[in-house]
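Consider the single chain below, provided in structure tokens and representing the form predicted on its own.
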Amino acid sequence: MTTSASPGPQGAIDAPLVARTVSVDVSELDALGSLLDLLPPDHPVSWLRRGEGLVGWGCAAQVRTAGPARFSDAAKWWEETTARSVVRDEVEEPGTGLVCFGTFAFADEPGDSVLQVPSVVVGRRGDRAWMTVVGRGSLENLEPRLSPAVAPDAPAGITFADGALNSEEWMSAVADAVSRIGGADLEKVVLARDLVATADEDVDVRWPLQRLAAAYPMCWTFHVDGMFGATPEMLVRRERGLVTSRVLAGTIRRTGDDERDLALAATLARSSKDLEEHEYAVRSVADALEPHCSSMNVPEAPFVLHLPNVMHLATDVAGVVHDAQTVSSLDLAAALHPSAAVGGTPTPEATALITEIERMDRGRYAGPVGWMDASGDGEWGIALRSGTVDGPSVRLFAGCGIVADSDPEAELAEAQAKFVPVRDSLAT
């Protein structure tokens, strides 16, 4: 586990952090542009759908965690963090005071994870809007002030690559995996690939974000230390002794023809196929959270979720946290992940597979993503419909659930359509 900050007077590394939570007249904000327009290229972290949510920029703390571990060494220094900070809240919504921005990682090896508190962190909800300033020393030292950033640049000559398989090898480890289903103790395993976009000059994630917000506002835009995407997946909300999962499994792609995507949604309501993989996904968020509420409410049919490049089935689990004092909404999604939707059913034996044949390194993606309070309150999202950016190269991912009766074809044709969200954004 490493950490590091930003020193205050004299360097005071370990100082602790202070906090000035002020509210923002939500006509101001609004002449400023949406909140993504906000960021500069300083650390910038974002947590939107249709407008609203969470912006941040700069860093006034963040933790590094890697292994089995990554998920308890993050919550506890955020623990330490909360404990020893010094909070004027003027506001007290969730998502105010102190807040922190987290990305991890899918597996317990290889890969990072990172938990960072912004120096500033704009928000809104509905008609309430506030800015949060951090830093070390005074209070009084800290004075919010909102004005709009520079524009990035569009992606330059950006060129498209296969990334650990092409179409034909990825093909072929979809059908070992529908074999190993076949003949074993295995119901469903999720296979990802991955796309390898390389641009002239650095990518400025600023842009691919505001292109997602825009194209996809019923999901949740985020970036946080180089891991972006519009995810249509939360995986774990915590609010007031209140949660709620959205589970999606199952997947068919759009036309564009509206006569015709009906057809297609109710055709994949009915599907056996898709039932299937959304029951795994469903029964195993569930059964992860059933220990942490005292009442749950799990729907006994899915709807379909129509977003603009495909449709899912979807499932919105809910309940009440009877832990909540012990229990962060981190130490819930730490709990849930990997559900079956991004691993499979069993878990072990379906990670184990993915590690065997899907000859890649994850990072990141289908991986915990999102934001969390002093009061343990947040959303943490599952990085999908996601890229990594590392200067001028930008990773994109995709992933198919795979059952007994899985095409190859179709689910190739899946993943294609899932790519195009975050490469359509990187288009000028």
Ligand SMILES: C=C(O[C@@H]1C=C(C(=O)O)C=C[C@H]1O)C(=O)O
Contents of the next structure:
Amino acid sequence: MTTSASPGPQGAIDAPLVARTVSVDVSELDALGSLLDLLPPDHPVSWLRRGEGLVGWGCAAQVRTAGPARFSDAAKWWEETTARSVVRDEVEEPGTGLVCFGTFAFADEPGDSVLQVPSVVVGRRGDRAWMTVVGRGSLENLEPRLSPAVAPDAPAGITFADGALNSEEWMSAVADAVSRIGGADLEKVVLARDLVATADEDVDVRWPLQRLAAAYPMCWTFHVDGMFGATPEMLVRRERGLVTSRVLAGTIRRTGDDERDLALAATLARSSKDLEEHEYAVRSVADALEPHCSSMNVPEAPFVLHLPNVMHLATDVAGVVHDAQTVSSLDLAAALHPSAAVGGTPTPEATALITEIERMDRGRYAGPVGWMDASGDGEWGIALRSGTVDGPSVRLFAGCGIVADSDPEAELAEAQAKFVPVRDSLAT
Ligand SMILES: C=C(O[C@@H]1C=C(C(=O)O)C=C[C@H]1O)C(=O)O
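Given the form predicted on its own, corresponding form predicted in complex with the named molecule:
Up next: the whole complex, starting with the chain shown before.
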């Protein structure tokens, strides 16, 4: 575990964090554009849906963790950091006061995860808006002030290439997985592939973020430490004792023809292959949440979630937690990860097969990404429809749940459709 922080003008690196949250007039915020328009290029973070949520920038403190203890090490650091901090919060909503943003590796090894505390966070929820400034030293030195940022440039000269496996190789991996499912204890495994986009110059992540938020308003547009995307899947949200999770599994591509898409949605809702795959995913989430809840609601049948590129079978699981004092939203995310939506069923067999046949490091793709406040409330999505930006290069990821009667060609087409959000977001 490594920690670092910018000492700022007023304090030593190990001095406690000080934070001040003030209310912001929504009309003042609107006059500056969307929340994303406020983001400067310095450590931008985002968690936005339908124009609401959180953006932040600068880095007041951070911790990097790795390995099987990546979640618990980060959670411990957050607990210690918030316990030492001095906070003046004039708003007191979930997401005010000290807030951290995190992105966690999918796998135990090699693993590379981070929790960051931005020096400025701006939040919006309905008709309430706020701004938090974080530093070290004296609260009185913190001056919350909003201003628009210089707009990002479009990425230039983007070209795409196969990542670890080309299409043919990936289809053989899928066929291999199907044959293994027939035999052993394995019911479902999620296989992913990657593409690599290369630009002429460093990619400014604020560009794809703006495009994703505009094209996928019903998804959570996120960015933390190079990991960005627009995910439709909420691993866990905890707010004032209520926990919810949006489980997706079972996918069909959209055709662009609304009438045909409605017919396809009806087919999806009746498809026994997809319903079975969905059932595994819901069960894995409900089982992991159950020990933390005094009551739960797990709908019996899924609904169809319509996105611009694909449609999914979706179930919203909800519960009342009894251990909010001792178990944070990040602890819940750790307990849920990897759900059957991104790992498979049973988890140990599925993750072992992923390591064996996927032939790439997922990095933080399909890991939890999101934010948490000092009370432990927060939102952790699954980093899907996502990419990792590193200088001029962006690695895009997409995966599909493979079950006994999966067809490799259909799965390849589904993966292509799942690349669309990030691929299009890099266009000029
Ligand atoms: C793995 C991904 O998506 C997951 C797999 C799905 C499926 O196989 O039907 C659907 C939604 C997600 O839970 C991805 O987008 O990369």
